[in-house]
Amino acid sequence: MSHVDDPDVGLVPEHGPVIAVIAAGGALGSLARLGVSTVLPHHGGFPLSTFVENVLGCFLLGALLVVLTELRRPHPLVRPFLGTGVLGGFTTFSTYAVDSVTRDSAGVAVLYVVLTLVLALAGSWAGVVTVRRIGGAR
């Protein structure tokens, strides 16, 4: 058995639908991120669009995971489409990393790094708590 044919190691034909929905979701999430970046462009200073995308994306991911794991039994492709694809394409922690080291001001860079980290974690928690309260889970 070759590496490619081993279902525990390589890509198998059954992975095709998962890869397709992740790609489609990623395209949609990236377009949404482009929309936010167009509305909130940043030219130096505080990178507001990236900050909003990451904090909002973390909130939505927390909310989504509660819906998918506690409230509904969705189709198996919903989580990879919405979580990995759409929200993975919408959030951009690689841009966060680049933005944090390319700020002209060390103060802005530190503020950006700390605020993003704290509010992204708080956003995830808020998404979980909000959906649990609305949906009646746990």
Contents of the next structure:
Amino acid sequence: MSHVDDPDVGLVPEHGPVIAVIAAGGALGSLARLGVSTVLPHHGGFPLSTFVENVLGCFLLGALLVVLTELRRPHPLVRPFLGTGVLGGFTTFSTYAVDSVTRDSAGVAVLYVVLTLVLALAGSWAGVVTVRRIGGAR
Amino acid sequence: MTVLLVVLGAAVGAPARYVVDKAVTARVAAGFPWGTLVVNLTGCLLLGLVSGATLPAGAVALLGTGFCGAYTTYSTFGYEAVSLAERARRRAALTYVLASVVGGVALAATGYALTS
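Switch from the form predicted alone to the form predicted in complex with its partner chain and give that structure.
The complete assembly is shown below, putting the previous chain first.
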């Protein structure tokens, strides 16, 4: 019997600690997301807090992954905790999509969808490039 | 109370993303971020369903802000899109971005319409 196509092979037991740190990191990241949305009110119907979380989170993940994959050899649980957990929990794609659907103004919805996308992708790229420059990687 | 429910939902949502991503990527050819795409699209549909329905504030905090918020991710999406473009796979990057954004918004609208 082949195990090649079974995705559950390897999930236990060595994935136990990985899942635990992702749960802890995800909880922390969501707390931070809740904090930002409490501090930043919506401006003229524009979901400013989700916008800021997603753009900032993209920059931070780009920066983090260069550090973890190109500059350092971290403990194997660091990336799942900080990347998959904290920053994955801090940023959100579902709120982005639903917020665009529930805007009163179609103009604001389109502006929100496009502006988040452009600045988040620019943020990911900037995070990668900035850390590479500082760290002298590549 | 809201904070606790959000944290609880997120503590399940983030590992759920990991498990679904692993399950999907084990079944498809490597080179395209199918795992994150499936996670984000299903999360958009689920949050659409949650947001359209008239649920108690606690349920919205647990399922919406907590679970769906942590289950889906923008940071991994952005990183994967930039990585594809960086490896000169511009067409795959464009396909990934369009499928995520257009598909995500369409599924969120569908879910919202189904329950509202």
